[in-house]
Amino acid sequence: MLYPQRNQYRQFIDLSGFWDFRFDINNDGLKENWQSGFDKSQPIAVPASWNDQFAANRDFLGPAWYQIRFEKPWGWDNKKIFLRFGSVNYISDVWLNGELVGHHEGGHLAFEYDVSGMIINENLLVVRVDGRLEKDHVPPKGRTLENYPETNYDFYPFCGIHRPVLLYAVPNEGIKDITVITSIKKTLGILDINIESSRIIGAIAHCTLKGFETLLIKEYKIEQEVQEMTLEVNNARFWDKNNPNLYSLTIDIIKNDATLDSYSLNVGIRTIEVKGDKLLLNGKPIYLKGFGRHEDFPITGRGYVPAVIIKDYSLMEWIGANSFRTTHYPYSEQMMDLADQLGFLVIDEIPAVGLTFNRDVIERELKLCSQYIHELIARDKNHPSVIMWSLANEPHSSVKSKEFFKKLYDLTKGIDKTRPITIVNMMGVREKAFEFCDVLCINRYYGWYVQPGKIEDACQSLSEEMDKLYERHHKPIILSEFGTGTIPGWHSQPSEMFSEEYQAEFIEKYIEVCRSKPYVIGEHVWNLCDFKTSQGITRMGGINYKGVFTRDRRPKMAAHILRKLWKEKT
């Protein structure tokens, strides 16, 4: 799925801004024909969650309705026109001028509709969003947390249109998709490029690669809908975490000396593989230092806020992090673009947290997870920053889960053979899916949820479990979550739980354990920043305080400790 671009052949407009909005408390909208337009509305900002924008109905999860009027841009008469949503949580139904456009389930991933035959000069776009929690959704409704709203995961179920809504136009005959796979032979960089396009008789694909005094031009006759081509770059500048070198690749579709379409994307030449108990980037071992994090900020909820993205990257660079996992859902495409530019390594996770594998929902969970894998790889396959796919976070694994994850693993490998695959687990040595995963990710909170207050005992338990896990599977391990709830400004001597001193000591001791194990390839602290949760007796004020920065991005003591461990001592 190519992100819309503006050039001589492609255009888009961003429909972000103030839309009309109406809560549908009694679920009357469909029978009252709100899809053809509605009144009694109030303004709402798009993109942003609806939950914190109003004084009332914070915990109402839907359904709710959005609408906006727009004019067809000039010069689009002979174009294909698409309507693209970056993320809507959780279920959306879309109407254009009273006509149903489509239905989509699942937040955090992009989807689009061809509206070429539906758009007129003056248009009304209506979107119904339903974020209500159900046990057969992915992620599912809660069963164990005793919280409100009843999630099965420890973050707030923000609802709404969370990322930009774009209307874009492309040529009727042209490029549909581009896939770039890179490899390396000594100093030679190799780009294997697949171009999916309309089958245009007599057309050629003109490929140009620019960057670092390199200019390569190659042409291929388009003989099929998916055309393969290869570019070789001598003395290539490879992409890595310290030198995120990016080349500019442009594909032009030309017929009779006239250009019909053009698309450009940034390409990083790099390889990623697991070899023994190491993770290799461009053939060299790498060690991941970083975080789990959330798209979460006051007022906007999980909505796209460019300044917050910049701030979070600034904090991660300051502290010495080189990586993060997209916990527990894919982040915005703009976040991924910046990871490419800034050299961050990303474990890219589908929105499958808290899977239950209950008999009455397991087939639907499998169907939705398969959908998410297709959507995620289609969106993020060309990012050099993406070094691994994650199929789930903390599934409630059972005897049924091994076959479930084997199907997802095989599906993922069938689409993309170039990246390792993991599952982020809470079952340890009992997790059967670790038998075929390429990397083992574990979340551990000894010294917090178990063995509370006993950091030395916690580290001993962590060390012993890691050794058992490695002895069984002989695969690299990432400690993908560890941390403590920490109230900003709460201090204690000696350290005790919820104090900044306890968090700092806990993180430092856990990292000592990780560094003592040659098979451990990464440490991801939970969390970069404090974040909003459902209400419950374990979450004061509906906030998870495990961040090393506060929700408004102020550092706790642990942030300074991490900076010393990750930046000043390396």
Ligand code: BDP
Second form
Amino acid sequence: MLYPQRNQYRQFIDLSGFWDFRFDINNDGLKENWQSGFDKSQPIAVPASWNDQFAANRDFLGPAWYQIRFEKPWGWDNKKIFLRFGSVNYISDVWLNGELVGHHEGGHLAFEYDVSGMIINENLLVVRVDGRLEKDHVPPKGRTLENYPETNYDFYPFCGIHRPVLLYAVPNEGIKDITVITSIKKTLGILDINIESSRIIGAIAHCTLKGFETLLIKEYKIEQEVQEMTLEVNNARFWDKNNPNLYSLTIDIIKNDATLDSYSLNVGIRTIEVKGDKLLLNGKPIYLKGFGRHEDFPITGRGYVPAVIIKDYSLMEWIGANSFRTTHYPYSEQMMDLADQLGFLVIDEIPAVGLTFNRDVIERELKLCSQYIHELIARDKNHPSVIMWSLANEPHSSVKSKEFFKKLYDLTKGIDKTRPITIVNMMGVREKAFEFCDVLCINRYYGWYVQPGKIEDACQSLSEEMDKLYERHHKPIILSEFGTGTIPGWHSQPSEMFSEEYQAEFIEKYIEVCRSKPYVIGEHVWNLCDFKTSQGITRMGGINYKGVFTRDRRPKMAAHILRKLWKEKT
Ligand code: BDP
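For comparison with the form predicted alone, produce the structure of the form predicted in complex with the named molecule.
After this comes the whole thing, all chains and molecules, with the earlier chain placed first.
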């Protein structure tokens, strides 16, 4: 799935801005034909969650309706036109000029519709968004402790149009998709490129690779819908976390001496593989230092805010992090582009948190997770920064989960053979899916939810558990979450839970344990920043305070300690 581009052959317009919005409190909209346009609206910002934009209805999860009018751009008459949504949480139905365009389920992945035959000069786009929680959604409704809204996961179920909505035009005959897989032989960088095109058999694919004094040009005749081609770069500059070298690859499609289409993308030449108990980037072991994070900010909720993305990267660089996991759903495409540019290593996770495997929902869970895997890999496959796929966070694993995850594992490997796969787990040695996962990720809270206040005992438990897990599987282990709730400005000596001192001490001691185990290949602190959750007695003010930074991105004491540890120790 290619991100829309602007050049001589491709154009897009961004529909971000103020749209009309209406809560559908009694779910009357469909009966009353709001799909053809509705009145009594109020303005809303797109993209952004609706929850914190108004003085009322914060916890109303839908349905709600959006509409916007736009004119067909000049010069788009003989083009294919698509409407593309970066993310809408959770279910969306879309109408263009009163006609149904499509339905999409799942909150954090891009989807698009071919609207070529539907678009007229003056258009009305209407979107119904339903973010209500249900047991058979992924992620699901549920609760272990009482909470409101009732999420089976620990972040606020923000709703709305969360990422940009683009209208884009491409040539009728042109490039549909590009997949680039890179490999390395000594100093040679090899790019295996697959170009999927529409109705251009016999045309020429003209490939240009530029960067670092290299200019490589090669032409291929397109003989099939998916055309394979190879480029080889001598003395290639490889992509890694310290040197995020990116080449620019341009594919021009030429027929009868006329260029029909052109698309450019960044390519990082790198390899990633698991060998024994190590994770190798370009053949060398890497150690991950970083965070779990949330797309979360006051007022905009889970909406795309470019400045917050830049700030988070800048804080991660300041503190010495080299990686993060997209907890607990895929992040925006812009976040991924920047990871390529800035040299961050990303564990890319589908939005499968809180899976229950209950008999009445397991089929739906499997179907939705499979859909998310297809959508995620289609979207993110060309990012050198993506070093691993994560199939779930803390599933409520049971006897049924092994077969469930084996299917997802095989599906993922079938689409992308090049990247390791993990599941992020809380069951430890009892997790049967660890038998086939390439890397084992565990989230641990000894010294917090269990053994509260006892950091020394907690570290002992952590150490023993990691050894047991390694003895059983002989695979690399990442401590993918650890942290403590910490009220900014709350201090105590000796340290005590909820104080800044406790968080700092806990993180430092946990890191000591990780560093003492040769098979541990990474430490991801939970969380980069404080973030919004449902209300409940464990979340003061509906906030999870495990951030090393506050929700408005100010450092707690632990941030300075981490910076020392991460900048000094590599
Ligand atoms: C872990 C979850 C994460 C929570 C965290 C916590 O993976 O989503 O926010 O616990 O309790 O179990 O803070």
